[in-house]
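Here's a solo chain for you in structure tokens, the form predicted alone.
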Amino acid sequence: MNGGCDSILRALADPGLLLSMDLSDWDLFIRQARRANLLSRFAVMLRDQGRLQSVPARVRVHLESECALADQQKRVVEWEIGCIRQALDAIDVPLVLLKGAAYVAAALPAAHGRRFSDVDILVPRARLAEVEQALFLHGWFSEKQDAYDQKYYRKWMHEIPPLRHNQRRTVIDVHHAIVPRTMRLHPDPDKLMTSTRAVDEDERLRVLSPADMVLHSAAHLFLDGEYSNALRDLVDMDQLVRYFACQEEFWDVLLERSIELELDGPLYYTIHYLRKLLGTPVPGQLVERLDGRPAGGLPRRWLMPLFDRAVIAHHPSCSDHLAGIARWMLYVRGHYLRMPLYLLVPHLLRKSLRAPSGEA
């Protein structure tokens, strides 16, 4: 097995094909992997099949060390998403778990030896100021506290500055929309609230539908201009789908459901980097009808060669010269999707001035 950025893919694929590597193939993949934060999730897939013991002891210690980081954050994870709950309980507001957060509580096969950063939630725009009340009386509280800041997030963006808790220092990410409200695309939240599946007997805690989770990974990874974690999210939708395909008429579904949310370019790119990348089984009929689908915005053939740098993990062992360059121009892109030109010029001057200070 070689040591260059295929043997991430092809492990993806088949993870007995890790075992077969050497000290020095494990060597560079423990980087890689680590880099594209997807070591904790092949070391828990190894360690549930049962061969873990197989994978050799200098290598087995890093392993063993990402499940247990694994396991620890699942807990984490799992004990924030009830503190919310408890949080939000005496103002009656549906709770509805984004991302990570929704893997986990909705026990879907994404979550298995995924890492976390924070919880996402989404709540009812017009709730906003009783939810952010409601959180700050049980420990959470905006970071955030430069004006231009609190203005950029609560008048522009899809979400109010994140919340860290006083005492565990965990984050929270509350969210109204699933982008940015000077986007130029506007999936309605309203329907989003309105699709959301109940996860246990309480009906207020909720998840998006399977189609809407999709989308909204799809959006995130392919509007918002960061791709640190691209590799990542595209294995997040590749078990997503993988699991969801069962349902009756699901690709109809998602199809139709990205076309109504304005979500089917983000979509397409999406199909298009499963195949590619993971091997992902997706029905001839929708790649089709993806194809004919407008682009939107630029053409599809000066974007692919962005995302091509951009969708891989982030070691320099997987990327050629043009990586870095490619990275940016997505980055900007993002912004330019994210904001008008009058907001976006004076925003990103504004970031270059504050850089020096340690704020960027």
Given for the second form:
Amino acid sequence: MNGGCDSILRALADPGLLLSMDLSDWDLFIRQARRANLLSRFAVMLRDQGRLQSVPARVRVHLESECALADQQKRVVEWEIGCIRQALDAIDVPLVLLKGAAYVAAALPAAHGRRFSDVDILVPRARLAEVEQALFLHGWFSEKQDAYDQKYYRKWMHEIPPLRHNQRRTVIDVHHAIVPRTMRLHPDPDKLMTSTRAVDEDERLRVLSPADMVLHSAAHLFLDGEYSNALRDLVDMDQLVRYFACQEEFWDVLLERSIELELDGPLYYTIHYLRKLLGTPVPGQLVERLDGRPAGGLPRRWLMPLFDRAVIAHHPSCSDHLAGIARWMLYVRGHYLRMPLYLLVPHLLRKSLRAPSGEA
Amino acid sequence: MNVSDLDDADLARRLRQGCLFLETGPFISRIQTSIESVQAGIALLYAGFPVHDNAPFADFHVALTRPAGLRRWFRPQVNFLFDGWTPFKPLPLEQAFAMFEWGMNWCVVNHAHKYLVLHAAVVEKGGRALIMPAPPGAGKSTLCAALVASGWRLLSDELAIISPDSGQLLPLPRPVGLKNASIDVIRTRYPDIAIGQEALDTAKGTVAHMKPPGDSVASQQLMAMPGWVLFPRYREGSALALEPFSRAATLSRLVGNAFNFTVLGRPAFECLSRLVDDSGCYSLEYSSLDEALERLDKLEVSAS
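Please supply the coordinates for the form predicted in complex with the partner chain, as a counterpart to the form predicted alone shown previously.
Next comes the full complex, this chain leading.
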């Protein structure tokens, strides 16, 4: 099924294999890894291991280019975190970083060579207006001025419309929950908030607890409709669980927490694909206990053939003739999970009618 | 083997099957297209560039295709694909070759961060490069075209590619983009130089590309040390004025013209500082191309 992507998966498990590839292997590898948003991770990994010089010169040029981009993004994110911190200083609100920015701030291996487009933060819903006002005073504006877009985000979503800085053009996604308000699942944001950890001596700069970090990424991957970064997200989670596994009882906490937050479904698929694609070591007991949980939603045997085609690099060489339809069905599923039908149907109608003159 | 060694049918076949491996400067691009205007543009304007049979590795995999469906017949369009992905919205089919050129620039600007890349024209004489950063409309391309038509070697009309390690400039002597009135200026002055088909009503007005001189293409692997940084400005009726430009202001303008200054960070700053130290820095206001060419021919290597 994912025969064409074998080289990415094998290289993730054993980076040494990259050094035995010839130029034509590299040609396909670079294209697949670039499409999966993983090329910079491989580039930084080879550089950190001092192996960049062993790569053919024509290829090294591209890897060095990716290293430069990855280094820049790390600098930019660190700078932005500082700016956001400063902006929120006056209102004394805890600032919880999510996803890529959190991995960077907490100096986790998942941050190495990771590419991202924005900084995601989580703040208490009750403080949202103050936070938005404080960010506004420091130059962050909402670009979506359309009244319907504003309503869509503010009434139904788990985040406000993206804010862009008027000079640096960087984007912040301000979340107050990790899944849309209209979703049937309700991972309680207060529970997430109370378990956050400080990353340094400033108690206000925080990240989710280890288990919540994994579950947030899992929810994002398997409940959303957009799978173009799916393999990248899976690699993130692989890095997270390998790193956290040395903490006592990490796996037990992860399972219990997933049930508490109603995210055992996404965790089931995460563990399945981590083991299948990346060979992530997971205790057999956890796998059995997850297997025994009721599936909820669509039967697993229906969803698996779809996920098989989505959780890979979205490059033509990795896709079979059913990949397009599978990803489309997951896109529809993502929307269906996002909102009940009585909200979703008018929303999609409105979007489709507006598209030709609007932003499309 | 060069593009000109392939007959039209062979070139068209390679392009159709997506196995034309074209070497431009430090890059090899694998190109696929069935669009005749692009095939004709490559045959005319890339004649002297090397092609490879089945190169094992290509830096960029690009294609120009026509969107399917109604657009096949009604106001036909063209898409630029980077390894199967479309970074831009489609353009009218008549602009296909211009889109190919813009797409090839986009590939470099977004993937060549081993180098510092500036938005500037670069020509060379006596081993020293003349770097001309300028905003659109300043007459940079016209001056660049006239300089290469009168003996300067073309490195690039759009992209100054600098190795931060050595400070040298890498040539990328692809066709020179001419806009609006400058197309006729160059056509009239140099009737022997080939200029491709005009694309009307593009985002930049009317656009046509000039064939790079054979010598420039033949020496596209030959790097050059920086010699001068020049900020040209065409102003109708003005007298020729070549003035020294402060090094600090030159550095600041070069930073503003760099595509990837913040990506490279410190090495980019150090590279540009060295470049400015080693170069004569000038501004040039001109209305007569003849006077400008004559004056620039007498530029002397900075003694710093």
